[in-house]
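The chain that follows stands alone, in the form predicted on its own, written as structure tokens.
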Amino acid sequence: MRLAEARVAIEGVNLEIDGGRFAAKVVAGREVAVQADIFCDGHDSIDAAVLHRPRGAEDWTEVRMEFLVNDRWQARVTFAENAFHELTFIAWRDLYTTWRKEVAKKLAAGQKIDLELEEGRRLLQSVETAGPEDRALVDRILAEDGADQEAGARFARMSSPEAVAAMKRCAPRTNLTCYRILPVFADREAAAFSAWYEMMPRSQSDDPERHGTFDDVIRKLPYVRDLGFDVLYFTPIHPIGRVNRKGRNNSLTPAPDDPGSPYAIGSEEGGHDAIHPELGDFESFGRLVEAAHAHGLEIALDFAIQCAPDHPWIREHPEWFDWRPDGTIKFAENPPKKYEDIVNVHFYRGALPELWYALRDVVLFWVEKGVKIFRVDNPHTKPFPFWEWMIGEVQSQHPDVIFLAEAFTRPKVMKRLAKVGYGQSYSYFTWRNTKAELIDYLTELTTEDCRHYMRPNFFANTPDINPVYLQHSGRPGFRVRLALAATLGGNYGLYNGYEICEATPVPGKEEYFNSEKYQLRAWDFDQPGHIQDDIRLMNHIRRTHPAMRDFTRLRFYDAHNDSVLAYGKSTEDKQDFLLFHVNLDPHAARTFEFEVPLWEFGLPDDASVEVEDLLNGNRFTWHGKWQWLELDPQTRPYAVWRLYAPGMPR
């Protein structure tokens, strides 16, 4: 029977989502642990291993894993392409194990092995297959065994450390067990570990009279670089509707002059392939793209699927749309929200499926023109099984397109759509304020199960949202909350303003006044109190320490003070430890005793480490486990410290 030979239990996998149905986010090139509870019944010694291959292959690389504690076992693997990946497990009975140990302990305890040497002999004879040199020791081994022996020489030969690595490689594996095989989809890093700058391309002229374009971008990319971004992410590009065009302030009488929302995107110069004709052409836009990588920046573009009520899918494709009892068109509504200058496709009935096609078509196409990252406008809003199918048609040609779900909803949907393959979400990080909310939702993102397959973005702002946080707090609340953003997530944004504090509401509302959504604007981003400087560090902290690239190893520690945050961060060797301490209230200093982790280097309360402030540059010694600061948010309301245990190279 199949079933009895399955005789090895593996169960609670970390990297199977949903028993196998969505696959599991690595990134290629980067260790994982790879982990799964295996055990069998009686007291036999077992064995394990974690097979993987890239999706397609035939072969599989096997790698062993190793007892970690309570039938908890691990294997340290790495997905090496970015590609799609199938991942499984094997587990067997080790005889020549169990058989070594029990026959130690019997000549322990001075009673006869005979029979148990002969035993031992035979497990040797059943090894078939088995490299040259495998092969010639066991049967050196053998040879050289003889009855007539002293009982201790004879085991001490049979269980040599020679003997044990060859057996380990080549004996039979009895019962062996397979476990059902597992996707895993390995990223490249940037879908992990990204600092993004937003921005829209027509308020880059510099003149709030005349409409900017690419090569005006093109100006700004040093920059953007120079902050230390590597993402520069545009709002939509594409042609504005002329039909319920919104004006300023989101106003519904426009004047002439008015650009309209970037998000009405259509009108009779094109659609979701087109570009606004004031920002340039694909000639412009190619030449962005090129300046951009010469600048070590992405190009991310918005994908909204949604149309002015003069794109050209209405006219050619009405099916696609719903429409009223009396033959008008349905504006887009989040009740009592209207969107005039919006109307939505739907997913069903005549759309399907050459609606779904065009919208594949659609990412293909500025995949093409050489943009990889695609931020989707408002996906909890679209079908589930669309978003799967889409992406996954994308990614098995372009394995490297990573998209950004710009989801701020339940948390089960955002998580739905991590798992059906958004690369990065955006997350409640924007409104977690206090010590007990960010302790509460990091830990959360950081340990559980989530945290296989979801990567949030931490934006600190965006054009739709102005925290009521930063409209309160003035410049220091927008260096706490860029130093968490920056230092907390693997991904995290910021929207152009925020480096001059730009926080004007509309009032009662977290909406910029005089938004940019619906005039242009020009920046003065060198006037007085702009925090350029904070945003360099932060970047250059980022881009130069290892322990900032992985999200899920981020600690809390204490701080005995309710208004401020300790964590760190750390390679897993600790050769690269960053400790952080920020000040969450903007508007008063706070003095505070600090928790120093010695236990992470194992060291004793009464130790001592070395310090590097990556503030100031200087270095010091801690010397056992509490010490004070204080940190004043009109001064500087962070702290970096870099931590080096004894012995550790400087």
Given for the second form:
Protein chains: 2
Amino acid sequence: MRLAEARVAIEGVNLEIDGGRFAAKVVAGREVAVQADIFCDGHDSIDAAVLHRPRGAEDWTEVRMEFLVNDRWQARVTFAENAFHELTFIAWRDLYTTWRKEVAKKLAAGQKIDLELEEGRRLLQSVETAGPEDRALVDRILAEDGADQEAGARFARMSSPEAVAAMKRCAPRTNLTCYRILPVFADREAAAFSAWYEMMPRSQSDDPERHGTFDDVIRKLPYVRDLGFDVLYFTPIHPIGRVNRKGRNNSLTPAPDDPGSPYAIGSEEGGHDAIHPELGDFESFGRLVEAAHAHGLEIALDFAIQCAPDHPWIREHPEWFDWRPDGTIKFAENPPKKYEDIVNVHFYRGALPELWYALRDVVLFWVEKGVKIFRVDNPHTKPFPFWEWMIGEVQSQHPDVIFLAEAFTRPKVMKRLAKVGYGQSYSYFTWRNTKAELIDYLTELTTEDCRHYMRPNFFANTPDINPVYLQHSGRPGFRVRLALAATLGGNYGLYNGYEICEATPVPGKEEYFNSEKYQLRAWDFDQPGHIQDDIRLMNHIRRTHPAMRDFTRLRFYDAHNDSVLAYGKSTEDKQDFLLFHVNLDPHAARTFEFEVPLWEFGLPDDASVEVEDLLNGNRFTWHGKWQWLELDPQTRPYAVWRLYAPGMPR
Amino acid sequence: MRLAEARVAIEGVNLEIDGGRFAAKVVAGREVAVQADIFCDGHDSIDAAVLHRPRGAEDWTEVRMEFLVNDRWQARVTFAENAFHELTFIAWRDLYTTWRKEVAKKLAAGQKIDLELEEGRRLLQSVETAGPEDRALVDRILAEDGADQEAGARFARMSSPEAVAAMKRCAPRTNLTCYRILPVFADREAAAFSAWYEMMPRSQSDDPERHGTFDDVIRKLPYVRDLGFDVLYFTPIHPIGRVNRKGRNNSLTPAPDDPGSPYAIGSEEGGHDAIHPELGDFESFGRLVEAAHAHGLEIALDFAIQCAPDHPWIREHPEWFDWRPDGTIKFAENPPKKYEDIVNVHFYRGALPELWYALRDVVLFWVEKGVKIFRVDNPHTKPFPFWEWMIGEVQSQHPDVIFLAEAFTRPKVMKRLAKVGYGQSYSYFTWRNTKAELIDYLTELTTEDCRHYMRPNFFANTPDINPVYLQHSGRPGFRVRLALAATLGGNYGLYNGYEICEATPVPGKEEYFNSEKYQLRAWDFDQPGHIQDDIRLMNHIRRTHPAMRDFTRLRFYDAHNDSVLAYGKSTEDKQDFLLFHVNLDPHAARTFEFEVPLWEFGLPDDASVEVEDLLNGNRFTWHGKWQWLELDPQTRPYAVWRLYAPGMPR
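Okay, that one was the form predicted on its own. Can I see the form predicted together with another copy of the chain too?
Below, the chain from earlier opens the complete complex, with every other chain and molecule after it.
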């Protein structure tokens, strides 16, 4: 008869991922709406609360829920601590409210309620534990009540707002029902809201003939910070293999001084826990990390598990690799493509568990060096259970560590990686260019279940992806894709060169010509045509507008042009309300009618709102719901408006 | 490191209800598509199977799955036995298929594959257990293979269809991953597909002055059977209370000979396990059950838990009831409405567990008397845990027992009752009249998750519901709602009087005037204007067309008229394909263009199909996708077509 204990039905929990198999993700300190369907048999009133606590804590924090509609209940909950948490629900029958509502109806219908008043007295008498104020109030009501008094007055006393509130707090919880415990992980905010800038440290000497060093990078920090970024992300900084090293443009015939791909990790100089000697050493790396923090920047490292053929692990741990019948190790390939400069570990057979421990320890090693963000290369080609275990291990000790999954793969695989613990995920944004594509994809990301566990990072380009759109769009397209990435994404990223609209491809491919992956480069980011102003503006808007912090608070609006995307972001209270228009066509001006979302402020279609143009600071008034705008890719490919409803502080 | 064992991701199971908390429902002996998202890290090939067994059995039945699209896998599974079952999934990496595909690509790219062929040999050698034929085949391939042979020929031998099929069967299952066990209940088909006819036995004497008996009902069986129904359902047949008995039209002033509501159960003559003496006794009830079975009809009884004030339980078990401060029991009410002739039991405090046992035993008592279907009155006002426990107890002994939930209440409550075990559910069909309402509601029922646990029973009317639509529609509307109920619903029902278009309301209410609930009635179902022919036709189509048996196999089609609903039902192989047109407007003829769903047969828009008019047997040909039709409510309010694609047997 254990079943009998669960009289109140609790189901449809919004933060329950795969039946509680995986943790939902929230942001520590940021209020989240926790919802569930809660109902009981019959027509009696019920009440419900969310319980939550950091994992391992004894006491629960209780947050009373409120009824929304159609048996849906909600509580606004803040998980304060950056940690794993537990979440559950309790619900119970609220006999006093049931009594009060029934008696009110009978009184209104002119029915006799003497017996009901006596029943009300008994409910008040049933209070066993209460704070002193509630206790005093309940006792006073009972003392003042008398069977000789007028029924309506007696009921009014028993059903006063104070009495009802006290009974909500202290009445027995009849048929108390508990839900099962669900896992929640509260990340620090950078997991959900961050602007990334990607560079290769070796290309920071400003001299294509000289290998850059960590000290060169330190000199670039003011530039990156001035652009407004939060995270500075480096491709791998480890020793690079010499065996089968790749030459410029991925050739198999490297020149003697070609540096090789930093993704071919490991040589006799060390592996994943070593620093490529030409970059510097742990001392200069430590200085770099400190200098970055002093500039308000975090360093993110690349975690790429593959090994160059001369990685020390191959000699030390042959059981971690796939050996072929001829005694060689299979190099990485995606037939017929070959990656001769790397071999992959395997994760099972002889590699389990020692390799798992070793990889976890590599991450912990860099955490000790001050790195708290890891962009993980190709995680979809390594086992999900490894990630779930490894990320769990690391975050149990260091909940502030964030992992970004660089997985451009099938949708369910990408989502699974997010479920097993990745705090950020590469996304399809990079290839979503049309209005319909962007609306469909963003609607999925911001409204479907995945919003509770997957946080996309909208990279506009990467060293591996020189998007076709940008190859043909010229400077206007770079401004467009920047604006989209920065304002649609909670997290977004640019790979250096973006600010000067670099887009020279390997012909016919989405790859960069003379890619930094295979050679040193020197960059001049101040050359004519750079878009540093746009980047600075976008990052400024992101930093100064709370509406930007939760990327799921996105709404699309009507703009009568197939190339114009219109959308808004706002805080819950609408005090910070931004409206965006982006002309997706980098080649032609578009003039269009658009709707001003007056209804979001509860205003009629003929109302007026004050508007601030965040690009130039102008302020004016829109009268009425429909307005006209032109966006010319050469001058203004996008617009950002702040709307002030009547009565709002300016 | 337990996690490591689950290398293959298995999720998104279509038959998983609330994370496995509740059983999915299937029909014993009817094939069902079991689906899950299954994928692994990397690009290796995988394979998967469904495992299932009756609960308590030791051995699993394995059904190999096939890949559909986007990481979705499916198996067609038949749960043969009417019983509780267990369902799970296994998946593994298929190294031989991975090997075969990689080598084929290398061969096509002209690469050397000697090493790969040796790896293939090792995979063949890894077979440990195999049937004699597979063993012989694998041994022969290895024996015939030689390093001196031409590589392409060697690969062809190793990758022959026979070799691949054998390896699918007997190769080791690498990284075998098991899902958790999910519950499934396989009902007999009547739970999902049945036509109900409801009557009050006491009104079957054909004389309003004489109380009907079970023998009177026996005389009606040929009529009910001739109409084509499967289930004959009676309102309660128990002794009726005398205290606070209701008079005609729900009055509080009954005449001495008024029979009272059969829902006021219990008097000094007995309670839920007794028979109202004027109806007969257990002997005549037994004869009735047998005679019904002989006619191919099943008897369904009403299970209404409330008690008349003179029910024996009140004296015998005062602890099962709510006593008020004045020593009375609260009668049922929904303030300000009062139901003076009944009191409700409560299910907790003193009533737990003895009342639960007693109620279960009432059901088992009637099961012993040959009743296997129970329509349960107002289940939503009794605790969900009671139903879950009680239905589980009954079906563990008698899996062929079916419970229909008479719960006209909020959507999530209705769904929860289905989840906790009800095999059929009353639905909102009774109030869904317009084209948009019907499409929305049927789309929800047939495509959303609830299709795996909730089976609506589309009652067109009930003793409690005289729908407004029928009050104003006249005979054409009765034909329309019959056609909709019978062809949209897997289960549907009519309450007697429907066949003569009875719709006299209590003014302003959805109730019948002179309702049988409070008085005896005599019916003449052969009076002019009856629609017995329509009922007979609908039930004939249901019985003879396999397309009708799974109500979720519904598709809506275009018909260019807001009052015309067009839809189809078909078997998976399209051999039985029915197209329906219903004019929802009972007052005006509608002429409209409609689409012939040629694409369902893979035919182009200008193709022809042969058509049979199932109302009159005419056969002809439709040429092209768009056709015209007129439906006149007075003559033909609906049409039913059988479509034959070219090459199908006629």
